Amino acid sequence: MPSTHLKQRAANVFQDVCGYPATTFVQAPGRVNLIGEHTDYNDGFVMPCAIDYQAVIACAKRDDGVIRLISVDYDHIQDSFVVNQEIKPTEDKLWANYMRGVVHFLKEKGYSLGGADIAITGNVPLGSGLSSSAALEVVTGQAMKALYELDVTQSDLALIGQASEHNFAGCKCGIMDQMISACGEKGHALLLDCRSLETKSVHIPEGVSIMIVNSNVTHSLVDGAYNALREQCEEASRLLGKVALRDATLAELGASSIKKGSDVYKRAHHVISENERTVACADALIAGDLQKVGEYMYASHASMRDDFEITVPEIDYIVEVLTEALGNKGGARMTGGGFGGCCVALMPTEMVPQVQAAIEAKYQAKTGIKESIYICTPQNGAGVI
């Protein structure tokens, strides 16, 4: 497991930065979504499933109300606040920001919390589309559910690492990433109701991979287009009369005023197509249709490519490989927010080997960029380690 370097890792830090040795170690992963983007935000359906690469928090109490955070992975580099005092964003150290709005909203629900010192280390690639972030902001809650043994639920902590990412990192995210990795399954997928919050575990069948590939074109969601996609979501909402595009269906759409081939008639269009694919590939998966879900895997695609317009020539490059190697045996898309980032494939183990190759042999040579390939399994969310 990664999460016994890291912890080591973390362990190591701790003791060379406080002087004294760690007493908890937490672990928060990152995720992995199968199907269903950019329907969090839109109280839709999404499905991931949480992935073996972490983050990963060394700590220790501190009784001074002190909370010092050292990043393991940056030079050491610190932050530290006052946890009686009003917690504010700081406009240098914007990892600490994640971390520092956990803490805050911990607070503004009533737990009672005290100082502590805390090493982050983690391996969930930056800019990946894998989660950095949510991992991040869950980890923090972890460790102080942990310390000061908060009486908060997992899906509680979920909520505050999004309201950490809203107020302090400045990212309007749906609620998946943080849910995924506080409420992780081993072995399987979560089909989550982002309105209700209810998730219903989708076995992964034996004998299928997931595999991962980062096209290494970073991006970053907190630069307005994910939140400028969002905007053009709540206005096909508010013109089709209904709280969220989860309520629409695709014949009110094509009946309403909306324009058609307009921007907003496009992305509600992907989001509302998007929920039915999410909910009939959970159920192709656990009747473990593969050629089913590759179907849906497929039209997700095209769907985020022509309708939501998220996807880069170099993601577009990685499904089109994927999907001449995987044929009817599997399926594959883009996943996570969009330009840049990774796709997710899922195919009998059997293929992993040819698929990889296939990959390996056409992408740089089209790009020329290196991709990134993880071959995953679904894991369990965050908790002590």
Ligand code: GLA
Contents of the next structure:
Amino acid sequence: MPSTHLKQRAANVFQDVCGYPATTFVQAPGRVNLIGEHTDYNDGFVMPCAIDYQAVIACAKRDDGVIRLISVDYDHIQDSFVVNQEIKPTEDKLWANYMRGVVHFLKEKGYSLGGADIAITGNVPLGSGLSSSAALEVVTGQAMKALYELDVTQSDLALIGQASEHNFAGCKCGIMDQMISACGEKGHALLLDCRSLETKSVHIPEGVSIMIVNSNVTHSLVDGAYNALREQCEEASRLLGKVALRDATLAELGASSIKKGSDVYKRAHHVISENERTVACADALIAGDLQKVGEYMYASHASMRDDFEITVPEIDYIVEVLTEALGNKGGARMTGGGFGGCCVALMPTEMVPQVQAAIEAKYQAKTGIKESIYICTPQNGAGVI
Ligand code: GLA
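Moving from the form predicted alone to the form predicted together with the named molecule:
Every chain and every other molecule in the complex is listed next, the one we just looked at coming first.
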């Protein structure tokens, strides 16, 4: 759905509930990660792009210091709190916590805020590895930035979104999702150095399409599996005597005291090799060498399946079908945190119909679950609409 529809929907509900029209509209996109999985919180490299699925807010200032959140998509449920009192997570409205956290951390960083009416809608599929939660965080920050003319950079909005996710939602995520939602660039993926937050734009060559296949097996990163993986990576880097796995090589891992084949060894093996693949894959994409890009993507998937152990049979099957259909003309892998969600494939545009047909013919027949397929083009990051 184009953002104009989301904007209209948010505007209508805002008017109905608040009884006056919204003054300001902002959006923040979800993302698909082309390569570089679970490398972000290891200070490594990722290469996501923002997609044409977004969170959209219609809002206006209030002069009584109250912030009222209105969920357009969940029966207009509301949450409200006072901006200059202590802001805490709620027990029952989990969606609101992501937004509360953003307001809390904006305040904590010293930005001066007032009240607001905020109607939120969106079409990023939930729990699918396309970063619906980062879109929600970033769009909230963007709304406060627009309403109160805050002098806050897009990278700082991303960091504030991440702080909200850590402290108000309980997921110790990296910085990839919030950064790409805040800073994405139309027509490009971003090679992001998650240590320095430097970005390099990587143009998606003409004639190359990005396909997302949603397994419709959903996950929840808040459930602890993600945090446990992060701890194993930190354990590996401690044992290697490094600040982060970003600083380690495969040779150092091989020569270390970490037992080959142990969980900690395998997690580190994935992260160290994935970092190398991500940087090399960006170079291959810049050179327009889709065959090489494909090799790195397939290798990334195998590493997530065998070393990081975050794929599920449905996801492995989608990648198998995509690999069969694409051969060395493109590449495919799981994208996102894992345990379900989506796969991403890069391919020559003329192959889209046949690849789509292969998935449609096989996935549901094998798993009993109907997939969703999105062809997406990289979009700009968050902003006023
Ligand atoms: C989730 C997290 C990100 C990143 C990915 C895995 O999307 O929010 O920070 O760690 O998983 O690459």
